[in-house]
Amino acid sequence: MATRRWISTIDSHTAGHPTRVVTGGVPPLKGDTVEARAEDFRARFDPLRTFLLHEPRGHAAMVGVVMTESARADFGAFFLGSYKYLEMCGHATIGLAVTLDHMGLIGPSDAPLSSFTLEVPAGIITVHVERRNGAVAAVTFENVPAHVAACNVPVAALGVNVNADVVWGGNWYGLIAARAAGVELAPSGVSHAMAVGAALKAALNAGINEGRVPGATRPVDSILFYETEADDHGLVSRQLVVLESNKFDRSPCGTGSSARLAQMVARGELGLDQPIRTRNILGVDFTATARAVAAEAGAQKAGAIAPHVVGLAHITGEHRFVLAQGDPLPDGFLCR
């Protein structure tokens, strides 16, 4: 069969979200910084993004990782979302994490521990797997401070009428309660849940983008809508995070997680070293902790938080995709 094109990956999934790491098949990229390569990617080569993670290869919800060079940091790595590059993506940095592991370049297999720092756009963050047995039972990764930029923004769609707090984790975030938006956190409430998370986003972003919520700079990615539980074990937040119509995060959100926790700390829900369980629709938990930022971080937000974030990956597969000459959908597709 003549070919154009091929690209070989390695697929996991973390609490149910799939990552699809490339190992190989992408031309080399220009600029110092991984932002910097990320940029010449999306402008040179952007039709591999779609061809991996679009349909009939992938689907809305799957989220690619291009690996490259450092300066800064042991690795770099940029991430790729079925609709935009993401500045950071936590469920991908442990799917990332179990993948070097499979791959034998943190340490051996035996080391209890091996940790790495990986520059992503967002910054330069810090990585730490944990085996037991040979095999890995934990990932950490210690991720940019995070902070919440305007608290109680009313928005209002599809006849919902719910406050929400903007907030940095890694990446945008509304966070809204669900009971107030009508949501159901179960797997059976997620269509209804993505129709209003997407409309509350629109709202929410145009609020934003015309200067109406005094804070907010930037558009949200998603909406992160969440509850609060308890049990003998301590605090849980149970959460769904919309990103699209048609894409809801699996997984409990590695940088949603972190944005829940900037939030509860600002509201004085939380103390500082405080670790918290952020649960999936699936039943799935991360540990959630937040830390003090350190000094050497230079100048940050007021009230930001260094997340700490504990969860776990699980390869799925190694592929190697093909382009097949004649192919009449060359870049894949999406529905909404």
Given for the second form:
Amino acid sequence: MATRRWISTIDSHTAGHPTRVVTGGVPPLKGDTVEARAEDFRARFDPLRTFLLHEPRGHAAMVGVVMTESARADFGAFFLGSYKYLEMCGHATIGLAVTLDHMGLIGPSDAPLSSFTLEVPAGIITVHVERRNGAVAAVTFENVPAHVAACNVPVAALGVNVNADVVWGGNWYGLIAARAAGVELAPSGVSHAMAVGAALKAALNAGINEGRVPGATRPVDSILFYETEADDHGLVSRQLVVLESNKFDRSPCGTGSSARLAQMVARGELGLDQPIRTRNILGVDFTATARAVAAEAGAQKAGAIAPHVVGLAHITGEHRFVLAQGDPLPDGFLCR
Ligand code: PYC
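Pass me the form predicted together with pyrrole-2-carboxylate as well; I've looked at the form predicted on its own already.
The complete assembly is shown below, putting the previous chain first.
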């Protein structure tokens, strides 16, 4: 078989959401920082992203990770989305940590704890891998600081009138109460949530782009619908992140959980060092805690918190993707 591309990956899922870590086949990238190398990849090799993430090899919500060297951290990595490049991705960071453990790249596999730093486009984060009985039992990432940029922004679309908080958690989120938006946080509610979420995102971003949302400087990447509950173990944020039309995060969303922490602390609903569980529509949890931002992190936005998010990923397979000669869809396709 004549082939024009060979790319190897290790795939995992984090609470249901896939991560595809590229382990070979990406040409050397130019640039001094991870952000610059991500930009070089986008400029010269973007068809590799769609080849790997779009159908028929991937799907609408597939996320990829390309590793690069870092002059500032133990590893460097940037995140590919099916529809855009992400500055940070929590579920994929957890997937990457489990993948690095699987590859034997982060310390003795019988050590109870291995830690590493990771440079991503959003900044430098720290990742801890806990092992029990020879297997990874939990991954914690200490995310870039999260903060609320705007509160109670009125948004209307498709006959739904709600308020959104605009919050940075490594990506930008519009946080909206699920019940007020008529969104059901269950697998049966996903199609409706995606339609409403995409329309609310467009309406919110129109306001931000026209300068009508004081405090918000950049359009939101996603809408996070939430509901807060409590049980004997504390607070649970049930949540569903709509990335874009026809795309939702299957996991509780690491950057979305970070944004939720900043919002709950800003509203006085949560104290520092008080863990909550963030739960996806499949009933799988992350544990998320807002900590004080370390003094050495330098100047921060008012009310910024340091999110610590704990979750777990599982390897699903190892792939060698090829592009066979004559394939009529060399760069894949995505239906919107
Ligand atoms: O876990 O941060 C996250 C994420 C962002 C987009 C998909 N997952």
